[in-house]
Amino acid sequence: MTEPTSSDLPPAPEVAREVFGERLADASRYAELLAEVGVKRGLIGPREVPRLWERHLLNCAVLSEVVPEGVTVCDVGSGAGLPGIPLALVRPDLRITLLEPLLRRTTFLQEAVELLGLDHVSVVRGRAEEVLGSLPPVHVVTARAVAPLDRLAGWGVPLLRPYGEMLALKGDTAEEELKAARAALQKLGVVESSVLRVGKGLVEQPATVVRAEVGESPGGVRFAAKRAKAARTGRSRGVRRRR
């Protein structure tokens, strides 16, 4: 049995025109980039190529339904740019940071951002816990297939502004995962959590999203202290530079 190749990438389905609108051509370029360069560099598996549109691009783009207008977004563990790049294609009003620790992935992300002309997207190499304090807090953190919810929240929630939210694309076990993670989420300052279905009436299989909304202390007391320390360090460096 032969592995799928880039030639197995199906044409954009009709619903993609409705989802991506005038950016459909760029969405197609991104799909081709994933099917060719993404597979060659090991960013996605070759067996994903025939289902790139339904399972990946459309599944991620419909996340835009629950992202507020004009906010800042950090896509944690962005990998090959999912969900960050599809979200950027349909939401030019957002300022999006693709956060990814691996060099080969950030190289791909930078190439994709430049190819697609996504001026409202930046690529940062690093882990969430490393950029805490140096990356400005954001309104929304997104993630997909990064880690179990409790661990993901430990990375993503501290990056939020007060009263921000984390939106994690999850699978069929989202309800159970959220139930198991609720105590951990509360310790991180999450005050409200829920499971949403997005893309209903649009895509064949709606995407499942766990929403975790924080109060005035994202990450809880421990991370508030870390942020304060990082801010003091930044100020002291600035003073030394001015002297």
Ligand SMILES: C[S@@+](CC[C@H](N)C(=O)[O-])C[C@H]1O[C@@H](n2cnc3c(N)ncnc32)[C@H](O)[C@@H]1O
Given for the second form:
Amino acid sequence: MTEPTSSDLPPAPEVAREVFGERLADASRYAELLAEVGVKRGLIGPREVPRLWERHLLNCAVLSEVVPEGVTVCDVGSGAGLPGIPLALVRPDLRITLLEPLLRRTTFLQEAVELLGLDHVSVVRGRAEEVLGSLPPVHVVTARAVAPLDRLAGWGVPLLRPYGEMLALKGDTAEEELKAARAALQKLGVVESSVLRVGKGLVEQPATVVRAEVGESPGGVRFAAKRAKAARTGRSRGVRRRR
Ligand SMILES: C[S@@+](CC[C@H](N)C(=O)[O-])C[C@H]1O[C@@H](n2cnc3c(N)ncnc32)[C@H](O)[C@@H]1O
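What about the form predicted in complex with this ligand, after the form predicted on its own?
Zooming out: every chain and molecule, the one shown earlier first.
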């Protein structure tokens, strides 16, 4: 059996017009970039090409339904830009940071951001647990396929502002992961958590999202102290802004 190639990228489905509106041409450009450059550089598997629209672009863009108006967002472990770039295409009101430790991925992200003219998006190279104190705290952390929920929360929740929220795209394991992570979430200052289905009745593959909302001390007391210290001394490791 031969591997799919970029020519196996299907045309945008009808629903993409509804989801991406006037940014549909840019969404198609991003899909082509993933199918060609993304596959060539090993950022996305060739088998994903035929399902790029349904499983990746649309499934990520519908996250928009649960992101509040005009907030700051950090997409932790953005990889080739998922969910951050589809979200940015449909939500020019947000300010989005794509956080990713690997250079070849941040290089791709920067190219995509420039190609698509996403002026409200910046790319930062670093690991979530190492940028604390050097990135301004955000209202919303997003993540997909980065780590099990309890570990992801340990990285993502401390990046939040008080009363912010983490939105983790999780698929079928969402309920189970949330149950297993409840105690860890509580320690990190999460005051409310739930599993949401977004994009239902709109896209073929709705997204299953764990939403974890923090109180006034995101990351818990230990992180509040660490962040305050990092802000005072201006010291933190592993951060490189790319724009
Ligand atoms: C499986 S990929 C998923 C990429 C993208 N979110 C997606 O859904 O296609 C996981 C990504 O998380 C990044 N990552 C792993 N550990 C991380 C950390 N501690 N902080 C930030 N990113 C991390 C990896 O470099 C990788 O790009």
